[in-house]
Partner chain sequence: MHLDALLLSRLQFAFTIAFHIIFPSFTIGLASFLAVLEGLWLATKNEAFKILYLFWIKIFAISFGMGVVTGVVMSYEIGTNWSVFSAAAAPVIGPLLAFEVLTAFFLEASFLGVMLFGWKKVGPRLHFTATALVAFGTAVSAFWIISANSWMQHPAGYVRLASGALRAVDWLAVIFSPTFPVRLLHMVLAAYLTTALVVGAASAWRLLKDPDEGESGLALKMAIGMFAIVAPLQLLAGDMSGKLALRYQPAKLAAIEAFWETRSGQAFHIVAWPDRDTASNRWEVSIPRLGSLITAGDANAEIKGLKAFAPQDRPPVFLVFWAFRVMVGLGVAMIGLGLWGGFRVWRGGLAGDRWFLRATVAMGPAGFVAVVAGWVVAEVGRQPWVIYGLLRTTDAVSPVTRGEVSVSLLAFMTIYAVIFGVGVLYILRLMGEGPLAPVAALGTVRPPGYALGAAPGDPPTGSGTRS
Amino acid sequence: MSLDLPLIWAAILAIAVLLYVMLDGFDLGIGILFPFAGSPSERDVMMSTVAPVWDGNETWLVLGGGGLFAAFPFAYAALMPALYAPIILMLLALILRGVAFEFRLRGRARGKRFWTIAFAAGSIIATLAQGLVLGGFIQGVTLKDGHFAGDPLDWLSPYSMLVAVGLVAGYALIGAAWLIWRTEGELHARARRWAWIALAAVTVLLAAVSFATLLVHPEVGARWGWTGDGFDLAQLARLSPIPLLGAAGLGVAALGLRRHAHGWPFFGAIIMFLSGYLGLAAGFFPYVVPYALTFREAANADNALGLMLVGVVILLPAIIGYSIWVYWIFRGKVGADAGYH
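Going by the form predicted on its own, give the structure for the sequence I pasted, one chain, nothing else.
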C-alpha cells in the first residue's frame, strides 16, 4: 500500500500552522499587553515568562512557510504574490520584535524605553499582519491558469481588517491567560482583568467574523448551510460540534476566570483557537487556495514529497520532544525577581 503523500504533507503543514498560532500566539499576546503593564518590573516578568520558549515557538512558522514552498509549490506561487505586502510586514515586525526582546533584556538602561515600545509595536503589527493574511486568504485569491491574476491590494478589505482586529483580541486573551498561569501577585491580578476584557472582545468579534465569513465567500456559506435567507438546519447540524467546541472553550475560560483558576483560562483559550481552526478546515478542505486549487493539484511530485518526509520523520519528533522538555523544565511561576521557582 502506497502512502498518500500529498495528504500527509497537508496534515503536517496544518498541524504546524495550528501549533504556531497556539504557541506563538500567547507570546505575541504578551507583547500586545505590554503597554498596559503597571511598571517596567512587571514587563520584565512578562518577558521572562516566555524567554525560554518564544524563539522555539516560531519554529512552527518556519516549518509552515518552508513546507508550503517545498511540498505545495503551486499554492506557494499563487498565494505569495497575492499576499506579499502583509507577509513582508509580518516578517519585518517579527524581526523588530526579536531584536527588541534581546536588547531590552541585555541592552543599556537608557535604551530600555525604546526597546519596550519596539517590542510592543512589533507584536501588534505582526498580529495585525497575520490577520490581514488570514482575511485575504479566506476571502479568496484570483487565479488564472494557476497563477495570481488579481490586484496586489485585494487582501485589504473591511473583512480582512475585521479578522485582523479579532486576531489581536484572541492573542491578547491567550497572552493574558498565559500570564495568569505563570505569574503571581499584582501582575497576576492585572492579567485577570485583561483576560476578562479580551474575552468579551473575542466573543463579539468571533461571532462577527464567523457571520461575515459566510457572506464574504458563498461557497463557505453553502458548506455551513447558509442559503442567503437562513440556515439549512440539517447541514448546519452536521458541523455544529465545531462552533459548540468554540463556545465550550470560551465557557471554560470564563469559568476559570470566575473561579480564580490558574491554568483553565489558558486551556479554554486553546480550545477556542482549535475550534476556529477546525472551522476553517471545514470551510475550505481540500482547497489550499480557497475554491481555486486543491492540495492535490498544488502538490509537488511524489518522489520529492517522499524524500522530504524522511527528513521530517527524523527531525519532527526531535523538535516536539525538545519543545515539551523545555516547557516542562520551565513550568513554574515567575516571581518578582524574574526567576523561575
Given for the second form:
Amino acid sequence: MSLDLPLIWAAILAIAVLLYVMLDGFDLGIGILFPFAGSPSERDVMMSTVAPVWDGNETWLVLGGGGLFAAFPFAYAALMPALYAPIILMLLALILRGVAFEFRLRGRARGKRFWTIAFAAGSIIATLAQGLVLGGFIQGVTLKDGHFAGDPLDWLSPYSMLVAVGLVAGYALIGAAWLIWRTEGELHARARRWAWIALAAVTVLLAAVSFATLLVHPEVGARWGWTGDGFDLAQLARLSPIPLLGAAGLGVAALGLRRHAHGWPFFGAIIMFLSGYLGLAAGFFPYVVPYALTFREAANADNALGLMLVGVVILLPAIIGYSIWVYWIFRGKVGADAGYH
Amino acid sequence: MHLDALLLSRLQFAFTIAFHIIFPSFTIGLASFLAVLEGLWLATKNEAFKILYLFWIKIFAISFGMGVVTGVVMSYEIGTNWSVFSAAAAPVIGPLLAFEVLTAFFLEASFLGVMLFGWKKVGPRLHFTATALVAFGTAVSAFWIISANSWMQHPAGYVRLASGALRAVDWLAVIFSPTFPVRLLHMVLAAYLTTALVVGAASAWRLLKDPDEGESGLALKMAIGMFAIVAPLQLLAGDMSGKLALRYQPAKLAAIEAFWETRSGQAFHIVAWPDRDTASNRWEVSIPRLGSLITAGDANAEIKGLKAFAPQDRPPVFLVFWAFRVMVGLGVAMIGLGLWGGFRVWRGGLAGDRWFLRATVAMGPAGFVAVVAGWVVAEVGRQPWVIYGLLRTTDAVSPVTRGEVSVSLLAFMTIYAVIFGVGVLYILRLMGEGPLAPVAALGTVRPPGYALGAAPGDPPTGSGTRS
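Having gone through the form predicted on its own, I am curious about the other one (the form predicted together with its partner chain); can you provide its structure?
Time for the whole complex; same chain goes first.
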C-alpha cells in the first residue's frame, strides 16, 4: 500500500494552521481587549492567563511557515513574495507584542506604560495583518511559471480589509471567552460584556465575509451553489452542514453567555472558528494557492514528505501530549491575588 | 552603490539573522547553566544555587523571548525574500527545518512556561526536568539549524534531476554532511563560551561593588571554570573547522587568509588590506610560511589562492579576512582571561583582584562579537553561492521590489533597535542589582501570575529558607 503523502501533509498543515488560529487567537484576543480593561491590575491578570502558554501557541505559526516550506515549497515560494508586506507587518507586530510579556514586567512606570501599549497595538496589528494575508490569499495570487508575477499591493482590497476586521472581531471573541473561563469577579463580568459585543460583531462579519467571498471568487461561489443571482439549493445543501455548524457554535456561545456558563462560550466560539475554516477549505480544496496551484503541484518530493511523516507520527502525539499537560498544570481561575501559585 | 531588491534582501537577511543569532548564542549556554544550577541545588540543598537560579532565569526569560520573536521572522523571511532558494532547497533541507520545529521549538516553548511560571505548580524534580528539557531543546535546535547550514556550505547526499531540481538520495549524508559535526561543535562551544563570559562579567561587576557577595563569587568561579576549559577547546574546534574549509571550500579559506596566489609555503598575514579590484593585498604584515603551516599543518604545503577561482566565484575578501581576525583575536583574549582566572582561583584572592574583575567585565560582550564575526566568515565566505556550487545568491532572490524591501528593512532596523535597546537596558539593570536584590527593588508591581514575583526565598517544597 502506498500512502498519498501530499494529501496527508495537506491535512497535517491544515490542522496546524487551525490550531494556530485557535490557540494564538485567544492570546492575540487578550491583546486586542487590553485597551478596554478596567485597571492596570486587570491587565496584569489578563496577561497572566496566557503568559505560560503564548510561546507554545505561537510555535504553531512556525510550524505553519516551516511546514509550508518543507511540505509545499512551491506554494511557500509563490505566496510569501505575493503577501510580502502583510507578512512582514505581522512579524514586526508579533515581535512587539511578544517581547512585551517580559518587558512589561521589567519596565518602571514609563516603560510599563509603553509596553502595555505595544502589547495591545502589536496584537491588533498582527491580527489585522493576518486578516490581510488571509484575504489576499483568498482573492488569489498571480503566478507565472510558478512564481509570483503580480503587483506588490495586490493583497490590498476592500475584501481583504473586511476579512482583517472580521478576524479582529473573531480573536476578540475567543479572547473574551477565554477570560470568562479563566478569570473571576469584575474582570469575568467585563469579559462577558466584551464577549456579547464581539459575538454580535463576529456574527455580522462572518456572514459578510462569507457572502463577499462568494462574490469575489466565482469558483468558490459556484461550489457553494451561487449562480450570480441566486443559490442552487441542491448544491448548497451538500455543504450546508458547515454553516449549520457555525450556527450551532453561535447558539452554544450565546446560550452559554446568557446562562453565565464559564466554559461554554469558549467552546461555542471555537466551533464558529472551525466552521469558518471548514467553509474556506470546502471552497478551495485541492488548491493551496487558490485556483493557481493544487497541493499536489506544490508538494515536496515524496521521499522528503515520507521522512517528515515518520517524524510527525512519532513527535506530534508527544507535542500534543505535553502541550495539553502544560495547559493542565496552569488550569483553573487566575485571580487578582496570588492565585497562580 | 546600486540598492536593488537583491542587495536590500541580502542586507535585510544579514541584519535579521545576525541580530537573531545573538540570543540563541546566549540562551543555549544559559539554559544549560540554569539546569546545572538547579541540579546542584537539588543535589546539595545549597541555597546559593537556588538564588543564582532565580536570578539568571529572569535574564534568561528576557533573552529567550527576544530569541523567539526574532526567530519566527526567519521561518518566513526565507520565503518572502528568497523564494527561489526555498523552492530549490526544500526537497533536501526542508525536512531538517521541519524537524527543528517538531523536536526543538515545541519542546522549548512548552516547558519554558513550566520553567518560568511553574515554580509553585509542579514539584522540584519536575521543575528541574522542565529546565533540563528546555536546555535539551536549545541544543537540538542548534543541531538541526547547523545541519541545514552545513549542507548549504557543502551539499552532500543529493542528486540533480534532469529538470535541474535537487533530490535527496541519502538522508544521513544530508544531515551529517562533511562539515557538520565540527561546525556544530564549534557553535555549541561558542554558545557556552559566550554565556560563561556574560555570567563572569555580571558576577565580576557585583564583586567590584561588593567583594563579599558569596553568590557572585560562586558564579564567577563557575564561569571561569567554563571559559578556562572551553576557550582552548574552541581554538582546536576552530582549527578543525578551518582544515575542513581548506578541503571543501578552498575559496573561503583563501579569503580568510587573503591568499591571492596559489603557492607552497604561504605566508601568514597578521594584518593586511585585501583589495578585490587589484586582486592583491595593498599592504600586509606577514610571517613567511606560517600560513601553510596553520591552514594545512605543513609549512611547505601548497595552498590555493583566490586567483585560482574566476573573479565571479570569489567571495568578498576584506570582510571575511577581518571578521576572522576579530573572532580569533577575541578567542585568544578569552584563553588569556581563562589562564588568568584559573591562576586566581588556584592561588586565591579572586574577589580582591580588581584588575581581573575589570577585565572580566570588559570581556562580557566578547562572545557575542566573536559569534557574529564567525558567522560573517562562514556566510560571506560562502558567497557568491547560497548553496555552495549549486545556486548563486543572485539567482535565489524573490520577485519582490526595491520599494518593498527598502521599507521592510527600515522597519526591521527601527523595531530591532527599540527592542534591543530596551532588552539590554533591562538585562543590565538586573545584572547591576545582582542576585540578592530584594524583589521590591526591581521597581515594578508584579502581576499575581508571575511566579518569580514571589519572594525568591519561597521554596517550592517548604524546606529551607534564604537567610
